[in-house]
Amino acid sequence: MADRAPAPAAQPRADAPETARLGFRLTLPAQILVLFISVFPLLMQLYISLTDWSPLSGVSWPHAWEYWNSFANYTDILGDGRLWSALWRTALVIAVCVPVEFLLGLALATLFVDDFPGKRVAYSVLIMPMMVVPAVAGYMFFMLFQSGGPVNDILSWFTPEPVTLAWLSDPTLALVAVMVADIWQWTPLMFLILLAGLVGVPDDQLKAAALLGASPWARFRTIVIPRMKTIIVIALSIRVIEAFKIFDTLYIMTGGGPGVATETISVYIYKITTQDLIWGYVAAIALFILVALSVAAVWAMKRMAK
């Protein structure tokens, strides 16, 4: 058997580096762009940030320095007790809704995983709440939590007195009602997000374990629960950065009232924003806010992910 000459190795192109230096020229352009569609905004916000500067200080944004305050906006929110309720009530929002909305979706999902009779019809129904408008949504709940409204009337059936609560002027009960909103609307989307995982759960793992002797439960939580894992994270990232930003259902049901009983982060900047008109400040809070979400969110991750 002759012996085989060994192949000669590869070479390098001699015009790779012009091929490479000819991309990045044609793609610059469109880099370019990106780079100020993304940059610019923080850029602007943080210069306005430094300063008094409103729309109603007679001078146009790029002259904002001459209302130049230093860090001023950013030690008055230290202070300002209205910005760290609304920020607590927020909290409180995501802290309820997105565990509840989580398990009603797992447990929803865990039922639509098998073939039932009239599961594309329920499935529709189900997924419905999730393509209504919000501020529709917000318009819908506001009719059924008055005082004689729908909910009182059902309420009515089990006890021997009228019921005639003011859902929406009590302080306590309306933020109930807003959670309740939230809760119905959104959790047909953890529902789909949860039943997608359930179904790439590997079927023959699953009856493996059971002719071994697992249980139901066992099965759950040693199989099913670790290969949902990175589903069940990005599911719950999803809602609690959503539920961070509710605004339209909860300003059509209260408009973050009685008094600032309801009034989330997103409305108390909606408030100050078009009512107080100090866009300066405003600027502060936003920029605050996002640092704050962003090292709560990467330790967030890291932590869901372990």
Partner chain sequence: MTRSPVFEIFRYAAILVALAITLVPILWMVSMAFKPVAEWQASGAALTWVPLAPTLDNFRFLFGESGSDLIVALDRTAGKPILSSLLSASVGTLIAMSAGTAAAYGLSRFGSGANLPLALIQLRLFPPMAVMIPVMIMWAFLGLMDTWWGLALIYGIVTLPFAFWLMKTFFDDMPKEIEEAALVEGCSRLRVFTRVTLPMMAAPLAAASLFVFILNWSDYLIALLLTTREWVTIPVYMASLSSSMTGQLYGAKAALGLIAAVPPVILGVMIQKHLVRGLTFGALKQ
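Numbering follows the first chain given and starts at 1. In this text, all values refer to a predicted model and were calculated from it rather than measured experimentally. Compared with the form predicted in complex with the partner chain:
- In the two-part rigid description of the change between the two forms, I223 is assigned to the same part as G118.
Condition change, the form predicted on its own to the form predicted in complex with the partner chain:
Below you will find a single chain and nothing else.
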């Protein structure tokens, strides 16, 4: 060890402080933007959430302490039936849409694994919905689901009597319509992710299994699914997270109505933010959801790690 050459080590060492500083400087703008939008706003939100302050109260937010209400907002959350039903409805949308999108996406992806004439065109068309601006998709489905609109017209082809369902003004049908729009828009994402996974499953293993007499279902279960595990988890988590935030499409289609029939958590928060203007309470709900989401995310990650 005594006769090691010092020369090769010296050059990087002299270089190190400069590159470390450069690395730090490069990440600085992103760090500032993240701090700007996370730490300070969250502290502000925590502060406001402990008061009855609203933008109409006549004082600016730093003086919100004048409206201190000692945690009343948080106890109000427990008794807020509209909030809990909005949360339940959001969970219902996730529970219906995500599995349907997953199964449809998986089925489509299976059809696209090997080549066939016209594959590229069909592929480009099938992934279009996820690029359509969600608010525009909302308006498209608003038109489609009118009582004299195309959906009823298509349904009428299969029934003796013309169908005249008032989709968007019926509480149950409105929720169905909203889910149809979500499935239309996001099945392509599932398709895209799962196809990327399926393409990565080695063909020779499947062929070997087929030669040994394994049925298609057995091959799928024992070779494809284990290989796809990570990708399936990623696809499902991404859709669950995004579906939880569902707003644009739904709000343009129904405005949360009729009544509160399609009011999800984002729609509810939007309405009390802009119509009722009780910002202290809104801040409390928002923090409550952030904490609940973080707990759920940590729990889910631990389960997945197992």
